[in-house]
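Shown here is one chain on its own, the form predicted on its own, set out as structure tokens.
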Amino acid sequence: MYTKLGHSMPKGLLMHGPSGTGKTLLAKAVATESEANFISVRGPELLSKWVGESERGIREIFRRARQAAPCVVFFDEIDSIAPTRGMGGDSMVTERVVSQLLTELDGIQALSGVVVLAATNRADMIDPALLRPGRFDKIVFVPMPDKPARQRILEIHSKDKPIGPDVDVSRVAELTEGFSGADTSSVANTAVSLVLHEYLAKYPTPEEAAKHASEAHVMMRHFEEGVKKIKTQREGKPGEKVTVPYYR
């Protein structure tokens, strides 16, 4: 149907937003769910003092991507190899990992059969020539997490703990305004750590406490404290440089 209607496939998908809203986790469900090969790479195990390595690792992941094609490519911190052109060190090795990646996207050599995924949450340090249609064609936003998809965060990490009768996750999800979904998913094991703690300072040595094991439960009140560590450690962090979406 594609063919027909005469649809060219986009090229590149770059996922940009801020840390810990599940970009990575979104590669991982494609390589899952799509019947294609999949190649991961980190970005910064592709850069290499050497003259000619890094734009040779560039050139062999897409020389396997199109001999094993249908593929999908992901790149992961995609902005330590592809930064903005002229802000490079003396090496310049960046500049041409960049150029690179330029050619092998949309240079002679057709690239069929093979869809190149990427990961940032620094969109604005990205050279602007990867961003146009026929290299990434698609640029998304992952903002985020609003207060159901919170809740749905917090009920699959809580599937295999003892959660006590008062646990009243919608309300969780409610204290966690602001969370992304990696401090979300913590809220839960933080928990469950205040919970062993308890145990363990309640009976005299730890093979005791691992005795009564199964009367441990995890309780509303261990949960609203996770909450508040979780967000002291939040406040702690160095502020992030909030990224500007981008609209396409």
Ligand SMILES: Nc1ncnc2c1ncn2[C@@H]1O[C@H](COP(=O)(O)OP(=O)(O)OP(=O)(O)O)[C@@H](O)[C@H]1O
Given for the second form:
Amino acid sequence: MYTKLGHSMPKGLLMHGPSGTGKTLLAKAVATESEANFISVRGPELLSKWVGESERGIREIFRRARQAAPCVVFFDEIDSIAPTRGMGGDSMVTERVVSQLLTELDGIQALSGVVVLAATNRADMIDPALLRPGRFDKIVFVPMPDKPARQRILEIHSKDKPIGPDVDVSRVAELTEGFSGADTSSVANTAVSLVLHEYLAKYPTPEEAAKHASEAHVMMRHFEEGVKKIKTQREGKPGEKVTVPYYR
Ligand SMILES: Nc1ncnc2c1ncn2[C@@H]1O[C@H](COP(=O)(O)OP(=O)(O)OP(=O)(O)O)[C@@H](O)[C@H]1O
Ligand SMILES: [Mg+2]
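Right, and the form predicted together with this ligand of this protein, after the form predicted on its own?
Now the full complex is given, and it begins with the chain already shown.
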């Protein structure tokens, strides 16, 4: 279809949006669901203090990608390697990395069968030259989840947990207003950890508690407590006071 209609495949796709909205998760889904090869590059790993090493790293990645075509190259946290040039910073490394990336994307050697995927939560930090059509020409905003999305996230993350009969997931989704996907998913896990603590407190030994594990259920009150806990964490308020043992 693409060749018939004379449409050139997008070379690059940038996902941006607040932290914890599932950008890295989406890339993982691309890796497993698409039948293409997948090369994942984490920004900070690429930077090297040795002159020329970082650019060489980029060249090497694209060389491997061309060989492995069809291939998806994923740059996570791309703001760390491709910040706006001329913004100062401690070295020229990132400037040269951006230039190398531009060279690869513009490609004297055509990037056929290679798609570049990138993610960031700081789209404002990225060199505008990279966002020009022909480079990262598809820009996808990954928003904070709305209520139905949070409900789905809760359902997914409580799938293999013993959920009690009184749990109203739709109500929990309402309570998690303003939560990111990461916050929402950790509500389910926090609820389970509350049940765990209750059981450990109820029985004299952990072995005894383990015997009764099949009776344990995550109830609505655990979810409510979990939401509260995540809320206090998000607001950066210290939770209840914990006394830390004093060591000499
Ligand atoms: N839409 C979603 N569906 C299911 N789980 C989600 C979703 N969004 C986030 N999560 C949960 O939150 C975790 C963190 O998400 P992820 O690491 O993809 O966020 P991110 O957008 O890459 O954040 P950052 O910008 O901070 O890197 C995921 O591993 C997953 O457990
Ligand atoms: Mg991420």
